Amino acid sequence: MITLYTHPMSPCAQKVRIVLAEKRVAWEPKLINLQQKENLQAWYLKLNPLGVVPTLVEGGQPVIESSIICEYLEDCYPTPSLRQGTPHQIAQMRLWLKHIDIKLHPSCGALQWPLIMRPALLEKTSEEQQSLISQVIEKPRRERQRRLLDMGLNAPDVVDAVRTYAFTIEQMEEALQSQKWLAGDHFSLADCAMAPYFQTLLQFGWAAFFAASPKVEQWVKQVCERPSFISAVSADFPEDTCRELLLLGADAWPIIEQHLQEEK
């Protein structure tokens, strides 16, 4: 049995759950409380020295880093294949995975963190806040969290995040002109990996990000209708959670919209 250390709103965990669902592989969830920094506790750091989710454990051996986990699952459970097509298409798939890991994931974090993680930290003393953030393993992520804690949605990271999302949607719209999915006509790891980053936009009611991109809009619709997305992502968002997130998104939208208009 696979054990997955996960969190419902982590896009990295979501994409692994989508792959597991696509492949119909059984797994056991272990929820990690990110708001309370459970991911930085010593027992978890033994599994994942980076202190992030997800972590997949199979046969007593942990596998970390979500894109690596996805390829691990493709290697272990090759049917149905999520890595098919010509060598060029597979290379394009991996290029999308790299863009998501390096560019889009930090951008998604900059948008989500002030709304989801920051309120819990603001309830603590300044000393407690800094003590928790100082435990974040990677310096860029640690310093980004400090800026987001201090400045919220007015942090420069949020401005950059909006710009990265706009660029990503532009590139997707171009790619989808000639093919159904991101790396060809087959649903692939690239689509699994990209889907959670649009869940973030949808959960906050920010579909305006891609409203002027019809191909992307259609892609989002197709992804959200897949059984894998419904079971691996949508099922973790009960109605009361959806209402709360939409309210958070509505309150934040004037600032996000301003950043988006400035980008245009």
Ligand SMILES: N[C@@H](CCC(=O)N[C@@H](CS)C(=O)NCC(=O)O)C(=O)O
Second form
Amino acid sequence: MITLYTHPMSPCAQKVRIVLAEKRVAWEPKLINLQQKENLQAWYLKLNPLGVVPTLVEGGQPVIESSIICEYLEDCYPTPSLRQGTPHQIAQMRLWLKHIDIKLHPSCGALQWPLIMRPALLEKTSEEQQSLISQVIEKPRRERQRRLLDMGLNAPDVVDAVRTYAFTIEQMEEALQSQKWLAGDHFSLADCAMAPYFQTLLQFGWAAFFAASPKVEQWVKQVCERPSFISAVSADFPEDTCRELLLLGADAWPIIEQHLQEEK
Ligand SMILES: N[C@@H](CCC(=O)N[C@@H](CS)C(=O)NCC(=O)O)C(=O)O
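Take the protein just shown as the form predicted alone and give its structure as the form predicted together with the named molecule.
Full assembly next; the chain just shown is listed first.
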């Protein structure tokens, strides 16, 4: 049996859950409380030395890093295939995964963290805040969290994040002109990995990001209608959570919209 250490709002964990659902593989969730930094406790660092979710454990062996977990699942459970097509299409698929890991994921964090994680940290004393953040393993993440804690949505990371989202949507619109899915005419790991980053926009009511990109709009609609997305992502967002997130998103929107306008 697979165990997945996860958090409902983690896009990295969501992408793995979508892959598990596409492949109809049974798994057991173990929720990690990111607001309380359970991910930095010694027992968890033994599984995932980077101190982040997700971590998948199968046969007692941990697998970390969401894109690597997705490829691991593809190798272990090849049917239905989420990595098919020509070598060039598979290369394109991996390019999307790389872009998501390196650029889009930190950007999503810069948009989501001030609204979701920051309020819980602000309730602690400044000593507690600094002590928790100083334990974050990777330096770029630690420094980003420090800036986002201090400056919230006014941190420079937020401007960069909006820019990266706009660039990603532009690239997607171009790719989707000639094919149904991101890496060809087959739904692939690239689509599974990208979908959660649109959940983040949708949950905050920020669909304006892609309103002028009809192919992306259509792609989002198709992804959200898939049973895998419904069971792996939407099911974790009960109505009252959705309402709260929309309110948080509406409060933040004037700042985000301003960055978006500057980008155009
Ligand atoms: N490169 C990692 C990134 C994982 C990641 O950033 N996870 C976030 C949640 S989406 C996390 O655990 N954050 C905890 C923290 O920053 O303290 C992956 O793809 O698995």
